[in-house]
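What follows is a single chain, given as structure tokens, in the form predicted alone.
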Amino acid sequence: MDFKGSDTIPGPRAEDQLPHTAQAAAKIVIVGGFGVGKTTMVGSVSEITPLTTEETMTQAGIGVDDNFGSATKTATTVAMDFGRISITEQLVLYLFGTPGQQRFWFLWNGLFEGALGAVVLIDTRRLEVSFDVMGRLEERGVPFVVAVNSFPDAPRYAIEELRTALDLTPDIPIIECDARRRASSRDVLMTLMRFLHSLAMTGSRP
């Protein structure tokens, strides 16, 4: 049989190959409500071209989805976002961004499976959507840090005010960030890794 006319299956791109120095990898999930910037964070910090599963938002979602900010948002994640970042020459993080629309939250359990830790990304204009998110992580015993995405028109609060409003214990880190900026998003991940290290050293669990 002649296969000369068939398409050639491409091999892995150079950018997608793991660094030869990599010795360990960890799965991290980035969670939060609709429109808080999860896709943006994965895209800004990933050292490979991120995989996204965004679909165009339609009128069918009105009355079903949380459409906060939909005047400027035209697409939403329906499965996950995926990216990768090398924290050190030896440690690589695989990043999984969860869908924000509540009708897709059934996918979260699979994404949480095997996760070392999580980033809860919040928008201070809608703190109430964070409670279910953090509750799900606590139920599964996934340790997390909270990252406050700094939207230009969002109210600003002191960290301790946010800690009280979110009913978080003093040990859980809260950090401000700009999910659009690689350095800021990387700082969030480094905060999570330091938190996980401290838990490991003390033998504590979330």
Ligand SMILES: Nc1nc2c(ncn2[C@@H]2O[C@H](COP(=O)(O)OP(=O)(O)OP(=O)(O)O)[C@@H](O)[C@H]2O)c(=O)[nH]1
Given for the second form:
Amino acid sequence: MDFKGSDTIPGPRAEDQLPHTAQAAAKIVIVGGFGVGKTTMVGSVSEITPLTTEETMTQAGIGVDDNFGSATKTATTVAMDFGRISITEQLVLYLFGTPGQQRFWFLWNGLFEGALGAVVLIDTRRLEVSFDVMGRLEERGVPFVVAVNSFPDAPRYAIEELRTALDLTPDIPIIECDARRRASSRDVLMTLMRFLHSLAMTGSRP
Amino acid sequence: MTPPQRQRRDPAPEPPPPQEGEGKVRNPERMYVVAGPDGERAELDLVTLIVARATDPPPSASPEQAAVLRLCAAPLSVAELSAYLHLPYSAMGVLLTELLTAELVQARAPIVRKQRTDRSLLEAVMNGLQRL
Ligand SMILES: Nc1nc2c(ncn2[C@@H]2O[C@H](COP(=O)(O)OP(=O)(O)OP(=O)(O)O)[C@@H](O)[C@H]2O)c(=O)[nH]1
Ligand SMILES: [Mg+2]
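Given the form predicted alone above, what does the protein look like in the form predicted together with the named molecule?
Up next: the whole complex, starting with the chain shown before.
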């Protein structure tokens, strides 16, 4: 890390600064397989140009080596992009797009802790890549909805056929979306919020 | 064509033990911030908001610290700081703990998922999304 001086680091543009009244933030996570549209969805609803935070994955991180002192560990950098939506003058919502493959699960610790909920983005051409992600969310008790990105050459299944294949209970929303369209991505987030609201009403846990 | 078949899983009774590939990369020293006058400690989150208490860094501040203070003239999340400073989230903890201890910045705790998430919060979020 090379800090030549604090003036050389560009910060948020004036219009991207939060008001001083901003009291607290909440986060939701958009998770899915490679190329499923996570970055697109974050970007289509974010009020700021999506940013990237990086984390270093060592061999220890990929389960090969537990020894932190090991001199042989190699490091790979993994990027996670995120966006922001100001809800009120006091409240801010952050959206994190994160890869679902098992080798990236080390990213999950700081991420799913405390997240209000998650959107699992699926591509019907590779449905099985989302299976593990859903299982992990279920184990951790993180409520989620499923959004099906409609790629032109993807097989089309009826929602109930997907529900059966994904083994999801009837209360878990499954919706089709086009992550490139802001209105469609917003509908996905609304669906998640309504689902969380219904859970809060019944007090049930997913 | 029939889609592949998944099998649902049950919630783990306790926080699941760290699995392969999980939990081994974060700083073994967890990141703590001192929250509030009662001295109660809370963990730093990606969306904890950080605000500088004074914009002029003291002469003793390191360049990294001065950079954070400049960025946090208005509230900014730990994730945004990490992105602008090109520092991994895990490295941010050390830097921010120093600044919090020196009382140069203030941390605003995030809203986190609870057994029953506050309905009025969810309603506020829905109203906010509607205006998008
Ligand atoms: N037809 C269609 N294309 C989409 C949709 N969402 C994303 N795409 C396209 O799919 C490609 C991949 O999208 P990304 O948003 O980069 O996917 P990602 O999940 O972030 O990919 P990685 O970060 O590389 O794993 C881009 O070319 C998008 O334009 C969608 O809803 N419909
Ligand atoms: Mg991406």
